[in-house]
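Take a look at this one chain, the form predicted on its own, written out in C-alpha cells.
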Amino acid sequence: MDFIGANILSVSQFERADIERVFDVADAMTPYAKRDKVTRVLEGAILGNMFMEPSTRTRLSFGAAFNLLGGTVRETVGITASAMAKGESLYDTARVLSGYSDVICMRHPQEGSVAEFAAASRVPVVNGGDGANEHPTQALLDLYTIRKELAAHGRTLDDFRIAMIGDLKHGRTVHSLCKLLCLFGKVHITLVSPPELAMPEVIVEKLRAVGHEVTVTDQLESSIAHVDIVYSTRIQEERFASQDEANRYRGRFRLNRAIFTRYAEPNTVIMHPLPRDSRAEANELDIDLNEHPSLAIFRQTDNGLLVRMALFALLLGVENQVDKYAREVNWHSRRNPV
C-alpha cells in the first residue's frame, strides 16, 4: 500500500505488510505520545475533523495525535453545526473542507457516506466510522493492542482465541476487527450475542474461508474460559429502529469480576473498544474490574493516539522525519516529571 496521499476508508486496504508498517511507526511515537519528547514535524498542517455522530475517544485521539505531532485542529461537530443541515451535499462539503485542511477524519450515520465524502475531496480522508460498516482505526489499534497484550505472554497474532460479545450485528468495530483478521493464521474466535444481534454472515464465512475456527453460541461463561482474549462490546442503542428494541438486549451479557474470576484463563485479557454502558440495566463491564491487571480497555485507548500518530505520518509523508523536528518536553506534570 502506498500510504502517501491515501483514503483510509476500509480495513480491507490493508495486506498483512501494511499492518506491520503501521505498527512500526506506532512503536516508533511512543515518545511522543508519553510526552517525553515533543515533535514539530506536522508544524503548519491542518486537520479536519467531521463528526456528524456523537464522539469522544475518535474524535479527541485523532485531534490529539494530530497536535503531538505538531499540527493544528479545526472541528465541525454534528450535522446541525454544519451546513449539511441547510441541504448541503457530501460533495460540495468535501471539495469545501479539503480546501481548507491537509487531512481530514470523518464520522457519519449512514454506510458508505465517508466514501463518497472522499471521492470529492481533495486531500487524504480518514474513516471515523460510517453507519454499521466500518471503523478501521479503530480496528487498527485494537489489533495493535492484542499483539502487545500477546506479546507480554509470548504470544503472537497467529494462533491465538478470542470471543467477541454483545451486539456483533451492529458493532462496526467488531467487523472491522474480523476482517483484518482473516490476514492472520489459526485465530480461533468465538461470537457470543443473542441470535438476533449475531455477525452478519457474510463475515463469517470470510472468516471461515482463511481457515479460522469460529464457533458461534449464546452462552458467556463457557465461551470465555478457554480464550486470549475478551472483547466486550455494548448494545448499539443507536442502530435500532426504536428504544424498547435495544432494551431487549441491554444486560444479557454482563461480564463483572466474580464470573471473570470463576471462568476465564488468568492471563485473559478484558478488551472494549468503548464507550461501556456503566448504567445499571447495562453493565456489560462492571466496574468492580477498574482495577484488574487483566483490564485492558484504557491501555487501548492509550494505543489509539500511537496508531493514529502513526497513519498520519504515513499519510503525510513524515514518518522518517519525526525526530528530525524533536526536542526535550520543558513543562512539569504527573505524567512527565521534569
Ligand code: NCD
Contents of the next structure:
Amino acid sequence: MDFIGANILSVSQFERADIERVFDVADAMTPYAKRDKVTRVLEGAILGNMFMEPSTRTRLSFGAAFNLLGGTVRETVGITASAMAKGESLYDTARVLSGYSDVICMRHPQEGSVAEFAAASRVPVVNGGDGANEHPTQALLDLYTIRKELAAHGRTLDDFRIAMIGDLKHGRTVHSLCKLLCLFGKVHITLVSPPELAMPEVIVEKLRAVGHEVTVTDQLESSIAHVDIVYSTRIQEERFASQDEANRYRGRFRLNRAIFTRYAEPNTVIMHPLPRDSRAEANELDIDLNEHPSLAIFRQTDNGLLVRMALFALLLGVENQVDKYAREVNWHSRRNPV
Ligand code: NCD
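Alright, leaving the form predicted on its own aside, put up the form predicted together with N-carbamoyl-L-aspartate.
What follows is the whole complex; the chain from before opens it.
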C-alpha cells in the first residue's frame, strides 16, 4: 500500500509486505525511543489527538511518538470537553480539526465513527479504537511484540500457538489481532471466553478460511498448557448494558503465578493490551507475575512507541529522513537500559 496520506482504519487494509515495512521502520526507531538520539524530522507538523473514550497508553504513546519525531501534539479529551457535547457532527469536527493538524488520531465509542470522521477529514486519520470494532495500531504493536518474543526462542510468526482469553466479543484488540493473523502461515488459536462473550463468528470463519486451527473453549488451565503466547484481556465493562451484567463475568479467568507455573510451558509469553483490571473482583492478570521473565506487558507498551513512530514516519513520508535530522541528546537521562 501507499502509506503517504493513507487513513489507518482497519487491519484489513494491510498486506503482509505492509506489515513487514512497518516493522522494519519500527526497528529503526529504537535509538530515538531510547533517547540515545533525537530527531527533528517532523518539526512543524501537528498531530491532532482526539480521544472520546478513556485512554492512557494509546493517547500518550501516539503523542510521545509524534514528539519523539520532532512534531507537536494538540488534543481534546472526552466528548463533554469538546463541541460534540453541543451537538456538533463528526463531519464538522473533522473539517475543523483537519485544518489544524497534519495527521489525526481518534478514539470514539461508536463502531464506524472513525471511518465516518476520516471521510470528512483533509488529513490522514488513525483509528485509536472505534467501539468494539477495531484497534489497528494495537494489533500492529501486539504482532510486533509476538514476533520479537518468538524470535528470542528461534520461532517465527508463521508457526506458533496463541491463547486469547477474556471478553472476546467486545474486545477490539483481539478482533484486530485475529484479522491480522490471517496474513501469516500456520497459527493455532485457542479462544477462551464464556460462551456469551465469544469471538464473533465472522472472525472465527476468517481464521479458519486461511487454514488456521481454531479451538473455542471456556477452560483456562488446559488452554494455556501448550501455547507460545497467552493474551489475556479485560471484561469490556463499558460495552455492557449494565454493570451488573459485566459483574457476572469479572474474575471468571484469573492468571496468576501459581496457575501459570503449574499449567504453562516455561517459555510461554504473557501479553495483555492493558489496562489490566487489578481490582480484587477481576484481577485477570495478577501482580504476582510482575517480575516473571515471561511477562511481556511492558515490553508490549514500549513496542507501542516504536510502531506508532513508524506509522507516523510512513504516513508523512519521512521514514528515510529520520537520521538526517538527528543529533545527540543534550541531557543526561537516568533511564535504565530496556
Ligand atoms: C484496549 C482498548 O482500549 O481497546 N486498551 C488499549 O488501547 N491498550 C483494551 C481495553 O481497554 O481493555
